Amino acid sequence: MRFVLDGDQRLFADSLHKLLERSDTPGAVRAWAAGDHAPGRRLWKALAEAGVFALAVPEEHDGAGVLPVELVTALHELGRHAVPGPVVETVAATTLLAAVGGDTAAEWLPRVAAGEALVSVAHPYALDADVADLVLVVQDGHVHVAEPGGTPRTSLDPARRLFEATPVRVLGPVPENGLDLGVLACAAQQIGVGRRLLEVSVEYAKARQQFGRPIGEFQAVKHHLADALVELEYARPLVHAAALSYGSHDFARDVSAAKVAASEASYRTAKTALQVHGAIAYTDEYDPSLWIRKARALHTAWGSPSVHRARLLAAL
């Protein structure tokens, strides 16, 4: 199956790409990892002004309505540029807050759409809970406001800090498949991460010389890059198919298929990028290391491939 974005969707993706290219996202990622959230917050606000977070917020709460294809398009670009912060978690929280409704939804959803609120959802740990404006946890079939505690757990991605979260107040019941929009957002982010790693690896293979020739001319390197491209290109339609099935009874199944494919494709591309670049790819000063580490961290975030394969089998 072939999925093609329409003209408006392509223009939206291109505008986000240009916005993020101008914004020094590697610098914002490094600052975020060091505890300086100001550059990341400014970036978050700029993305909100471009309409990114409104794509997950219902119209009655100042959003654009839930537009899953546009949301996937946006998260692809955010992954491609390694935007820091609980982006996926905030997207997932919109479903939970909308289901809770009432004053809670009226208070938080317009702030999410405007880029004024970062929300973390414990799954099972709360990402960046120390900087989030609201922390939610799903437990015993209900959504709870939670408080983060303890020392953050280390991650291969230094810009990802994971906290335990303790429920303190019940908000309401969890909607059916209430976290699947977050899973979809994570899968789209992974495709973006993989695409960026493939781009920089191809450019490096053209420039890096060995034995008097660019390493990209060697068959072994070509094959690794081609395999990574094929895997990403097979995963991308599954992510778009899941977006198109939003609201149907197949959504949960399709989201799991997308997450498995995106996880494996982005992780394979990260390994290929590391092999093509050599040891330099894992040095802190070299930008591709930010994407390589993120790819590994996202491989199991929002459900590992084995978890989602089991879910797919159960749906058959």
Given for the second form:
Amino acid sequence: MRFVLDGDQRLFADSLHKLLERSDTPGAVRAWAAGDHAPGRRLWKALAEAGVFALAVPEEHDGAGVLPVELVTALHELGRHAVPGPVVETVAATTLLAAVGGDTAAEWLPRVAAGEALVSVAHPYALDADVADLVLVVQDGHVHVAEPGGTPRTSLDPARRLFEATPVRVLGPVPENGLDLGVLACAAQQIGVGRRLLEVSVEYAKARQQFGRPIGEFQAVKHHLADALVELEYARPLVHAAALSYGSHDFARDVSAAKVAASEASYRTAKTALQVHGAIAYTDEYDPSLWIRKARALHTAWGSPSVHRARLLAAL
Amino acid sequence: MDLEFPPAQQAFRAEVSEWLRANVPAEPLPSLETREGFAAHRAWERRLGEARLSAITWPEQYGGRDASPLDWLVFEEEYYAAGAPGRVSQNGVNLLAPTLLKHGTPEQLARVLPSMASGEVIWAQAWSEPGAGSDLAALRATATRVDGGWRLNGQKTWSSRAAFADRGFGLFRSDPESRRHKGLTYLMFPLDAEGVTVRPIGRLDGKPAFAELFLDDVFVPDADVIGEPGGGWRVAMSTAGNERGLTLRSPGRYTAAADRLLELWRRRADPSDTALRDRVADAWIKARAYRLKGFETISRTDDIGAEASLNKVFWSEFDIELHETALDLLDTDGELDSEWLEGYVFALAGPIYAGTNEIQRDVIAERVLGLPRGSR
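Since the one above is the form predicted alone, can you give the form predicted in complex with its partner chain too?
So here's everything in the complex, that chain up top.
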């Protein structure tokens, strides 16, 4: 029993944090939203070199084996820095591609591990289907390949470029709970989003002066921020526990529990961040908005809290 | 990172589970907030003590088992899963004992702990005063130096179960010139001593769960001072940390309650009522989150310090949510006497005692998040 990240895992998280900190991720997010994918692609390349995408790819396809704890550790940092692109979708696709097997897996999984392939999975909308190298659709119990592109749909989060995908070719049956690694990745990303919003809100509350003192001195502000920390701190262990149950029959149940808690904690923190910052965070030009709208979008992406609550109870 | 129980804990779990199966009373004991119930719960403490299960984390010489925090979490899971009685000795075991183990003399440990483990002596806390609640440092009850000891004077209140308990512990102002946190002394005193008047106070549902204490020249020998005279605040805060951490409300209590809530939902709820369904799911998720947080806490090698306040806010508010959900599932029977209702009334006090949740949120904001101190 040792339910904390080990030294190597903490170092890995820290190295990703430092890498992303110096990469101007807000700039990459804004460019991505405007249709310029070059800075985002460079980020993906750097993350692949750091080993992030290999964490979801089996060893026989040039991956590191599926390492769920390391994967959620990485996704937490990616959420914290709002890395653009179909990160969660690419993780979800690894399970589907590995299950399909054969030439398809051999063709795509090594490219995913190397950070060369962005893969989208329509759930139901395909994120970044215009730029993805492969788009998968899960429909009627089967994995299909979709045509690139599709009809665009506008998300609250401009960096989430969604498309309606049309399946063109069946690859094979969907494995049981075949999207759950993606759901778990989403939950980890959400905790990272919440963590960043809390960090910037605390810094803002220390610096912003009203009535001649930092607003962080006021109890009403303190208590909002304390509540956000409580929610995030009790959601994170659920994400770690779900990662540990990968491959067991409890995985689906644990993933749903993690997704509910991560969604609620992240979204609540986003609302807190907006309230603590006041009008400035309601603007597009101020960076916290990048995380605030992402938190709302991810709240229902990969299954709303209500869907996962129902799934959890069905599994109990 | 793993969540595996080593063989030693698996064996201990089996032992505890077997003992509980053989010993837990078939019928729930009467409420421990009544005289009859208090006596029944005291007898239950004796049985636990005889099996060396009343305070497993203590050293063996005082009636414990030198058990690890993981053993304790395992014990608590089995204890509450078995539906075993509430712990009438919990103020002593969870608040006073950790303080004594940290600051007490060998003589105090040998005198106080074994009789606490056996349920022979039940302890009540005496922290609050009419003018000192959240602002505990405003306390005014005094300890005056006399030959061989101290004379206590003043009034304490909200003293849990003091109506039936044997002895009390709390802070007293021993330096009349001192202010705030200075000049306080941590003392133990008998509740049946000359000069002590105990007036039971009915709680929200009328049961006499706590009491106020009037102290009129109550003599306490030097042997009952814990730590240095005048250094009581520091001594007490080591207890407060314990109170806000895991021990006051073990994760096992919530996982067992969430499982029972799930049964109740299956039995009582209209499956199309998704609002109630979601609340039941949330209770299960939060119970699991608290359990996992417990494993995380004991896995850490650093001191959790002020983060203990996160636990206190979480368990106290979750306890109410869980019991509210049960009462709502019971529908029009929700107001009728039941274990759920008892649990609900008990839970309502959680955000108030052991440092109100407003104080805890201040602690989280200032000492965990690093926000500036301000006026309260």
